[in-house]
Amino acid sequence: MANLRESSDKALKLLRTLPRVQIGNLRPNPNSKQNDKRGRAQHGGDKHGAGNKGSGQRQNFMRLGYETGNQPFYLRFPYEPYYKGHHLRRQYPPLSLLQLQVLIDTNRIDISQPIDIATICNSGLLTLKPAELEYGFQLTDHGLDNFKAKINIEVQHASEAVIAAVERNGGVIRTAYYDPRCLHILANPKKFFQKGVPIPKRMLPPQDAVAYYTDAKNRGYLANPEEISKERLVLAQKYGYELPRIEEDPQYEMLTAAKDGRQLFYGLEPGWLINLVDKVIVKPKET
């Protein structure tokens, strides 16, 4: 009896050192649960975790939008005419107004100069992929209220809105089109530049678009500028402000700078090389 006593007056005392009993640390024993399958699967592991025969087991991927056979997705439901020629759409990535004044509060546009693509993108935040069909960038509305910079900016796509809060601070905006070799230019230019390789000339906008930018409402860079200064007009009678006079602005030359039809950059011409070696400008002979 003693014995008995005493083996279990340390079995309490064990207990009361031990944690508590919970299922956080209850586990069966060591080496006590052993599994007789190895690999994967219902199969015991005889698949390997490849499958069940053809060619599942043998990694022979197949083509998007196959379906074993089946009637595939694209066939089994009717044409809609709004997908047509869905892939050759034009893309215009947004940029909003209030992303605009983050890049003009942080000295990383300079509004003393005119400002378009190869302006937006040498930022370095933002960035054009032509080669996903993206044809410039688009300026919306977003932090309309709180833009107050003064800035000439040439853009692919802006509505109403838009414009009218560039041009109530006294600001000039333009829409132009960009064929996709001058965008890929215009995304690097310092890359263009190193080939040493004369300026091309830029391409005209297809026909679905010249509607778009020959219309003065849209500011289109081929619109006809006795136009466009009735719209300005007409647009801050509809907004109520009072449009300022560009003509005594004293950044006069900045805000009236705008680009030929086939011109890149603002300042050099189409034909002429730029040697960023040598730091020179060559020019072609006049004929």
Second form
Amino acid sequence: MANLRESSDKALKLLRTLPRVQIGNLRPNPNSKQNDKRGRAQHGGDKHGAGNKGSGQRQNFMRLGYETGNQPFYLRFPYEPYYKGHHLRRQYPPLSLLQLQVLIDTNRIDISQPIDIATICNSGLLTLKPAELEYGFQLTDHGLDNFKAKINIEVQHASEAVIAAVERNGGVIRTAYYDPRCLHILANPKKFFQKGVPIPKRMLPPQDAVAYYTDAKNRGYLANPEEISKERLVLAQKYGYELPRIEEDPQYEMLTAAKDGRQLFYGLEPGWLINLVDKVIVKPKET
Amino acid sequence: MNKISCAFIRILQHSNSYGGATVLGRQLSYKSDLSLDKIYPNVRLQLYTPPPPPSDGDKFNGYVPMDKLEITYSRSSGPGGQHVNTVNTKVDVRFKLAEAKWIPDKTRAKLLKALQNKITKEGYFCIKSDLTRSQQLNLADALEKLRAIIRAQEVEAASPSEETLEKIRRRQEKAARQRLQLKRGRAQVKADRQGPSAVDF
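Compare with the form predicted alone: the form predicted together with the partner chain:
Below, the chain from earlier opens the complete complex, with every other chain and molecule after it.
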């Protein structure tokens, strides 16, 4: 309401200073005048817009898509097997190491905190569209050679070379699964908290993804942590770098901070209700 | 809400821990049914750096100490425009083969013999790689080549079986028999070209 009053006040102010409104001062309004469609006289007569010969002039129109006898395009393909199961195929929009390095260098992402989907989406430069079957980000190897940041990052897919690039710099990378409801929440956490709904639990990955997320080679969040430590050495040997001693890093606690398998946000448990207005967390009673 | 829970919440709000809060010095991280200590009991949950694997005696265990290798980078050859002209993607890995204690002694001796024409005057054996567009992937390729060379020396060539040896012997004997048969035949032909001699009458 206040906006409307402001704009009408502005309009009235303008009216007091501008010259008198007359027909000569007005701007033409496009599409306000329609030309008369007369099927007679010089421009409307003769063939009356029907062209020459053919089905068009003889008013015997062919149906849409008809190709004068040959099999029309819209009937040529009885089935399209490449679309089978397309509604089940998960997509992982890419985030290259180069992009990530730029984001870190321009202070869009704070590397003193663990990075996850919420961090990346909160930077404002990348969006996730879970409704279009985007199940999270994949870290790609573009910019592999120049990646220099030490981070604790959680993505949904990463190749071996990318994992090596992150671990070479003393960082930690993890791949984790989020179900669609949780993805919607993480893509815009503020919007979710404003709803006043308790934080839900994260669900397990679908059957075809379980093998990926329980494999230490992929640094899966459900993989054996001891195997992951061993695989770090294996990868360091494969890619030819000295594995940095992460236990001696002063940021060890931050780098090894990991969410639980059912947790959505760092430091917040499922079931908690965040009240942003009163700045209070409401927790369920112990049963 | 009573005073104790209020106090807890205030502490949680001010806590700057990541996985969970620290109250009274103890970690209060959230543990659900999917927490790793429940899925993998009796396992070291904290990330650590394992020591290099122990040497297997005579067999090369695959471990290459990176500080013992001298790695240099240079520009690669071939097409590629500005990228190949400006970025150092070629990898050169060198080390003194005679002093490489990380290779088992027997294998090292075999390698010195097999690679004697490839070792430089100073005793360096060098491996180069410019397979890919990425320096790191080329380094991985160079190390893979190195490991393959070392492992090739340890593989003992399978000796032929008794059946194979028997087959070879029989083939050789047959070849000899046929050759002699042909020879005798030709000799008879030549002898027949001569007229009858006193012996024949």
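Small disclaimer: the values here were computed from a predicted structure and weren't measured. Superpose the two forms; the largest set of C-alphas matching within 1.5 Å is the rigid core. Residue numbers count along the first chain shown, from 1.
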{"query": "Is_shifted Glu67 between these two forms (CA, 2 Å cut-off, rigid core)", "finding": "yes"}
{"query": "C-alpha of Arg58 moved at least 2 Å between these two forms on rigid core", "finding": "yes"}
{"query": "Leu26 C-alpha moves between these two forms by 2 Å or more, core aligned", "finding": "yes"}
